[in-house]
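Just one chain follows, in the form predicted alone, and it is written as structure tokens.
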Amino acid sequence: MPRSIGIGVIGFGWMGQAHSRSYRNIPAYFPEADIAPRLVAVADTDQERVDLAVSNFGFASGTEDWRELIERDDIDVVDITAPNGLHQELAEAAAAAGKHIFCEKPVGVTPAATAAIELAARKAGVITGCGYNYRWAPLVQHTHSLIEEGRFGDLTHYRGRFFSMYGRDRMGLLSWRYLQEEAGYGVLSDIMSHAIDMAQFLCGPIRRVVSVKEIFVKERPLPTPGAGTHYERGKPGDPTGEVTNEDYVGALVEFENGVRGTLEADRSIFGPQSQMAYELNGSKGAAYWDHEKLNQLSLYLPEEQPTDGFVEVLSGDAYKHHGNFVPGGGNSIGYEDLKTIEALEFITAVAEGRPNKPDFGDALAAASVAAAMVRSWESGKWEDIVSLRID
């Protein structure tokens, strides 16, 4: 018989959702996992969502009270997907009743609050899980096997951003994401943590940094409360409020093992729509990866290619988890199936009690290299990553 993890979701946004389909979808694109996640309980503060989750999602039951769905004696995992301002409350809470948890990036509203929370998961002794889904694109987990053996050398330079859309229209709604009380920071928690974890999924830990930021979108409209999403739009006219988190953040990283970079994360911007992307050099080769096309990789390995220049290779059966969504190569995968991959990975280590990666360790580590970019930006220096680890 499969082994049966209950499953309860606080948070039943449009993350939120994804989560779930994810969890449901995992025996029918993985069944040699020999895993039944139960969608137990769900619990948002709108009760129409509840409802969604209820009849169209399979979920056992609803609440708008989390804490009724903490204490279920049949949920194994709590899955936060709510506002980050509540992950610390909600985790704490959870590691407290000795749930495994699973929180979507980034895991604190603050790097202390990342702190906070990775220590009571690790005293509770929980495994954990953070939404670093990018990581799990099969290229990119292609590119991490060549680095690993060595195939482009010694690396010397990476530069990694995430440019997103979802901030360009000027009459963008002030959601919560753009108000320092309710979202913590800005691009910095939101994006750009994605491009420090991939910068040192990559290339190992960051050293230092030198960073800026900018708010480019002084104000924008406000939103009705309880209604719609960032992605929505005011009209010329509505009442306006001031946007108080950052749109822009951008670094030179010096890693560890002597890797020079930049990294870079834009909310505001015009052209790039969802560009999660990298490039990196070494003393052997290179690659350049981007979320827009990532069943695409630019590989340059000039000892092992017949011709000179970068080489397009294409996702497929022949790479991690790609051939469980669709055979053969050239056949894409999208942006929910890396979320079942993520969700596979962190449900099998539950299922078989052991460590998952990324976990709230690494959700720390990225953490902790983000206070020093604040640090940075305040002090306008150089400044060192100090670990934020509570022990």
Ligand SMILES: NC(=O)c1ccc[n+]([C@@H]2O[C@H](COP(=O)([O-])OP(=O)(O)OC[C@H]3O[C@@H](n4cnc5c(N)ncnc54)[C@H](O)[C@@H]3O)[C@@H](O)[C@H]2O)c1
Given for the second form:
Amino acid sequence: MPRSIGIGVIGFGWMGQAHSRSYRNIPAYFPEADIAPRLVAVADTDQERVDLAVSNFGFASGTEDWRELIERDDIDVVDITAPNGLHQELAEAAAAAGKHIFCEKPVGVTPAATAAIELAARKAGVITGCGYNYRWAPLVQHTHSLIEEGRFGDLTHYRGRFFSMYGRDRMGLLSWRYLQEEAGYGVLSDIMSHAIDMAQFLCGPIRRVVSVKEIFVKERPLPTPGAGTHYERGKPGDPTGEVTNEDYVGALVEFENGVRGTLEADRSIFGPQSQMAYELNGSKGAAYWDHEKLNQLSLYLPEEQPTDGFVEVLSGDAYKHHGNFVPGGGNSIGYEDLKTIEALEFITAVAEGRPNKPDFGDALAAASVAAAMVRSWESGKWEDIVSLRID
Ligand SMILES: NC(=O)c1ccc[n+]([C@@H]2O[C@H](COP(=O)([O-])OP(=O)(O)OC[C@H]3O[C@@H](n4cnc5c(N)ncnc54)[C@H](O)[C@@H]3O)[C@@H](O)[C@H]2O)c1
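Beyond the form predicted alone, can we have the form predicted together with this ligand?
Now the full complex is given, and it begins with the chain already shown.
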């Protein structure tokens, strides 16, 4: 009998739906895992989304009140995909109820909230997971293995970035993401968090940063309540509101191992669409990966290849987890497949009662770097990373 794990999802927007499809897909794509996630309950303040979850996704029940969901004995995992401003209250309640918790990045609405959530989960002894899904691209895992094997030599340079198109249209709605009181910081929390996590996953801890920020689009059309995602548009003449958090963050970074580099994130830039990317250089080689082409990795390992310069490696079943989706080489996988791998890794850790990676500790490590970037915006100077962990 597959191991049965009860799931409750709070927030049924883009991520709530993506996570739910991922849990559903696990038995089909990963039968060898021998795990059967049960979609026990969904909670969303939008009744239409609750109805959709029950009618089309196979949830056994739905509610507009997340407290009812957390109280249920048949739920083992609470999956938090509500707006960031709610995460702390939800995660602390789930931890107090002894539930294992998967929470979308950046976990807390502020770095301090991430620290409080990490403490609550650690004290409760529950297993945690965090939505740093880009780690799970098979060729990112391959890059990580090559680094561990020393194939790039000593790492010297790292340039990480997340350039997204979602806010470049001035008619893009003023969703919760653009409001300090609901989202916390802007791209710092939303997508720089991914870039920081990837940098630390590949190169290790960051030691210090100097950072700048900017709001490029200062007003946006107001959304109608309950409508749409941050990808939807208003019309010229619609009432507008003020954007209260940053569109852009840039930073120079120094890692503890001496690597020097840059990190940038922007949601209003023209050109890139979803360019979550890294370029890394070492004393013996280099690599370049970009989520827009997630099935390709540019590798330069001069001691191992017959020609000089970068060579293009295509993802395929030679790389971890890829073959569970499609066999052979060059048959692509996509964004939601990374979400399915993420869900598989987390739910397997829960089934086996062991820690998961990335967890709230990794979210705290990213939040500690984000906090140093905020201090640098204020001081205009280099700021050391100080761990926000509460003991
Ligand atoms: N890892 C990634 O690539 C990625 C991508 C997008 C979003 N995210 C993260 O996922 C989370 C959700 O983002 P999204 O884009 O899915 O947002 P969304 O706006 O599409 O969905 C949020 C949902 O939460 C619901 N909600 C609001 N208040 C609620 C409450 N009190 N109780 C229950 N439900 C409530 C809304 O009705 C909506 O359905 C955020 O933390 C975000 O940072 C991660």
